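The chain below stands alone and is given in structure tokens; this is the form predicted alone.
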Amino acid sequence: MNFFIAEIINAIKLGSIYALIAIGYSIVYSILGLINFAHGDLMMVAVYSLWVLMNLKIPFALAVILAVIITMLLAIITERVAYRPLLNNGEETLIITSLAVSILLQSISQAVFGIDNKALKVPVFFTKRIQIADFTVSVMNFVILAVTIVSVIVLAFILKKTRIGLAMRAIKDNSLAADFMGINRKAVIVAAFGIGSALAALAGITYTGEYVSFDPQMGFMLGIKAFIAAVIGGLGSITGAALGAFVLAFLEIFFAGYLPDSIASYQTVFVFLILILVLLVRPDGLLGKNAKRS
């Protein structure tokens, strides 16, 4: 029962992660209907800018914000510099894009940051652990499950009580009657750019806040994964990557923690074949919708 308990401590642990991660894929996607490959890169962007701020002595909380900022601008400019031209190319164009700016940022951290892993030194308020009946629960977990939640909230927030929230929404359900009623979609399109990257960053943080080593290529099969779990829940929907993140989640840990290591060892290749067998059954995800984007 204990390791029973363990494991859906674990599942909630990395589908609150995911979900920060997939919920971004899905601003993006409804708005743009682009599939950014680049959004899981942003993670590691966010870490790494993190590090540096930590080891300039500057205070943890406002290293945080400094590196959720620098994530954020850095999304806007790539926006405007790699995306926003392509635009009228067709999506297939965005997308090899996408995947060109994950490999340059890739490729820059390496150049500048080196190959080798790197460990996040968090407060030792954070990795304290609370004894919960016969096992024991790092202050970590509790952290990444209340980042999930109010993040959430402030999103939801902004989705239904701001006029750029409004916006977004408008754009998405019907992006053509949106531009006859006036509404700026670049400007749209940055801030739906801006949150998602703040979403990457704070999931990329309290990732590493709980497993401590990071690499340049640590953002790229979170971000998959991310993806898979935005597709399963319907890429589009917030709240279907919301709950395709715990979905995917649950089953990846349960998968590893229950089958023979000889079969466990192949987790990745479960997770792809859960994204096969959702595409072949549900297309649209559990709660897509099946029509195309206005």
Contents of the next structure:
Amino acid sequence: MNFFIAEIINAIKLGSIYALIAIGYSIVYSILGLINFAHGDLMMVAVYSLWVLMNLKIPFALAVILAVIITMLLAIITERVAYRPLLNNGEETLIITSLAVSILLQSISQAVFGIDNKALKVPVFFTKRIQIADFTVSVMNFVILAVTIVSVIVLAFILKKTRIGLAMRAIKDNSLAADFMGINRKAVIVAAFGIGSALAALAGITYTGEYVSFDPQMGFMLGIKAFIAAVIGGLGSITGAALGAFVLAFLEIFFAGYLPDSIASYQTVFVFLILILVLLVRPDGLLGKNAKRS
Amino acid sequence: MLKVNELNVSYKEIRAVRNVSLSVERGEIVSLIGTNGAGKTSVLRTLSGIIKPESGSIIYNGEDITGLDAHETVKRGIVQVPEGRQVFSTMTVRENLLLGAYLVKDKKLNKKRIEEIENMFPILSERKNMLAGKLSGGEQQMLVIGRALMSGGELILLDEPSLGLAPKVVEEIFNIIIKLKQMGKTILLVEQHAQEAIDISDKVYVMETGEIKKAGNATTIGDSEDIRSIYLGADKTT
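With the form predicted alone in hand, show me what the form predicted in complex with the partner chain looks like.
Below is the whole assembly, all chains and molecules, this chain first.
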């Protein structure tokens, strides 16, 4: 029983992190139809930025804010330099470009910081463990969940109540009509990259805050898994991305926890298997267009 | 108000618009009629900046606006009601109206305009929280006309407003167009219902395979035998 509850806590933690990343994927996808494979690497950028800033003795809270801002700026620059010139060249071109951006970011970070693992030492407050009944849970667990919940609420507010949010939903709904309304699509794309990369930065920082070690490749596999979560939930749908993230995290954690060790090491294979199964039954994901029609 | 000179537009490597010149005076209803694929929609989309012309010029209120993006033309008062209505179907009726005023930052003005539009189309007030995709075709057409009015634009480009609507609703839409004129709006209308369009127009241009074949005031065009032949031709090709 204790093991079961511990696994649930782990799954919520992992699901929260996947959700932050997956929602970012979905926002960018819904605005410009780009599956941004460099999205995961933005987490790595955020973590390295934070690590550098902390080594410069900048207070932790300020360093986190600066790391998020640096990540957002970098994302906006990549949009400007890499994606915008190719905007009318089709989705395939954009996807390949995003893979190139991903490799570029990883290579730069390898060249500058080396290939070896580093450790992020967050203030002790976060690693303190709190006793709940028979369990001790680290403060970081609560922080991760709180960051995800607050991010989702802020995002919902932006989408429902602000002008830029209205524009984002309009483009997702009918991009031609949005053009006719005088919505400047380029400006909205920049906003989508800004929001998506801020979420990725928060995901990277909380993830590394919990699991400590990081390296230049850290974002790639996490990014792929979160992308799978977004596809399972229905790419382009924000609720779908969050749902897919938790579904994937629960299945992944329980697969690794309850099956014999010899099979459990195939955790990642299992993730892809879930993806294939979901797409067989629902090609547009759990909350995709198919779901709406039926 | 609007002067188009020698406009040439290619769409997907096909010359869709050839040497089109036309002019619209303030307060007029001007119709652009012609068969399917004659290039009428391309003309409208070029005027609003969705597609870019190869050559030619568009002068609006004395300013050269050739090649400006849509958000620039909307800002200057040109607003398009697109073919096929193009509502934001997953958003509410009220949100659709607000999107029409996307470039208008004066909240009081927006509120006033919403009131005026809901007076004009009471159904939009009744259904303000309904998703636009759930409205009937005629209601959607009223919504997109209301949405265009929200921008405060003076020149309204109406692309096939009667497309796919029941005859009774078509009549209603034409009455609305007349009302828009009475409100002081200037209208450039693209229509398949040629006779009805001619009846309410001050000036008519007839387009065929990308070119203006005939231009004139409503009476001369309405009496012209050529118009009939063009429409008989249309029946064979569509």
